[in-house]
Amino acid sequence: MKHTLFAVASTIAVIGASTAQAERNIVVGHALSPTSHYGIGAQAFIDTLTELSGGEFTGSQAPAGQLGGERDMIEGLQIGSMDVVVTSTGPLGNFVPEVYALDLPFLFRDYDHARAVLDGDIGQELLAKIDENQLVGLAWSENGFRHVTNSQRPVRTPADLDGLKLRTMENRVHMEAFSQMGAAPTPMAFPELFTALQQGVVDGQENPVTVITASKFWEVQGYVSLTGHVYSPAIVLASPILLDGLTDEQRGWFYEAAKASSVATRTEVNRLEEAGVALLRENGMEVITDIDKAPFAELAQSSYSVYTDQYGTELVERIQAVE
């Protein structure tokens, strides 16, 4: 009897040793609170690899930079240090340079454009070529239309932005359309702006409502400009060297639960346009809606140049035309 009972508990303990080692943790990082939109997009990533995988796969969030700033994370796919990354794709353009279409100031005419873009030809055509730069495009997700908020007045015009310290992501072409505009663009990692505000290290920055709100940038910004002047795509990394090693049907489950990620995302970045700007006013912030674009997008057009001299007009030229 004694025998039996342990061959039976040192079976129970082969298959519980088994299932240990066949469950795997992967970690989605991301520059946002977990209950930001970055954060809606990467748990419903997590429960539906969960789902998917039967529990072969499961998953958890290191939310607001905790491993780093985007390009870092970016990096860290490429090392195999970091598993998945949900980011905004202004970093993206160091590793993929293609990407820096999609930040061209004034392109988009509004969301449904721009999603028409990302989810058809043209998007796949650019997550084929990040899938040539050790990364993994998973699927394009969504950060929305970006805005200019500031500490030291309403911006109407581009004569307001004069001299204002603005924070940029690290890309060109937003810092030389800031600089047209007449800012001084100032790239930094997202994970040490809010400290940069709060010190006067800058005087303002740049997203959209979805991370104005997120970052409870109303404790260190006083006006909300809403110029609408970049639409912001988010998309979900993967590692390669994740991937690679995994079957096709694992690969699979990736694509569905990043597809799953991006429908999420976007359904709270409508909620968001809707609900946030109000949030943003029950803040104290002062919102400016009374904006003529079309001199910030005439003075911003010379940025263009940044992308075209090296890759031609013909991908901004199929943007442009979709319907």
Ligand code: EAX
Contents of the next structure:
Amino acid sequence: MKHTLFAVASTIAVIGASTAQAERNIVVGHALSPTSHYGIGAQAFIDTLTELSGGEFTGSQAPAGQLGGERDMIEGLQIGSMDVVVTSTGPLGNFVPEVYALDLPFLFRDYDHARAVLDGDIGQELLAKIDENQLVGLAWSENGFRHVTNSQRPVRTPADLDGLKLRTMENRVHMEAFSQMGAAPTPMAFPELFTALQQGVVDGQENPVTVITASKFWEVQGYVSLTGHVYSPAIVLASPILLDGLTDEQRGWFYEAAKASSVATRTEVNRLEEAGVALLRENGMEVITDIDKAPFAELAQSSYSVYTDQYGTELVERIQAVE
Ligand code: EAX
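Switch from the form predicted alone to the form predicted in complex with the named molecule and print that structure.
Every component of the complex follows; first up is the chain already shown.
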């Protein structure tokens, strides 16, 4: 009898232990290739979470917009159908309008300025705003300074944009800015973009070198103009429904993993900012660098009203004042 009870107790203990250590696979969705700056960041998130949790959590990437465009994936976080998403802030303004401030054209001076803002008080304040909108902002990451590509002609002045059908993100600031700069903005989810360029539905688009190279846009675009018109932040977002079910310790692992993701993505952005333009030339794109940004900035300025009409100029001035 004693032996039987011992055997039963041992079996329960083993089941209990394995249940306690049952792996939970976290899916990290994003719109780019697994080897892109987002893919590298997603993998860093997965590796760090797996290590910190001792295997209690594992992870897998859902890259290339497999689970939808960025706006779809953000909606998925709010309803719990998505776990974690690495996304640009482009569509995020539709959920948290305050974030539009980060997508204002010609606002950030350079990468150091942008990273200082996002890693400082302003970045923390905006993450808190995001948390008030059925999302969890785990960490700021990075997409990069955006440039214009098109299939028609070199763009050096706003007049060269005149009439170009230009795909933009689903972002009211960008749509207004390009409308003022003379293009015909067409908002579109990223997974539809390559085909739209291939079929001539749109003439051009705008994205950082990181995205242009990851998406091989040289196959459908002959010209890239290094306008650097917007610093495009990215962000690691999680579903509050997922995180609400975790302990403080487990939630801490997600925040640490997101920080590791951001470091890995920024490192890749730095690399591609150096090597990426050469890659575009090697693949046949004409790279236009002699661009006077002032006329573009002057025309795009009116797009600030998309944000300042509702929230005033205080945050914009604070961002500009960050050293
Ligand atoms: O976040 O939609 C876009 O142009 C974004 O830059 C891209 O999805 C990476």
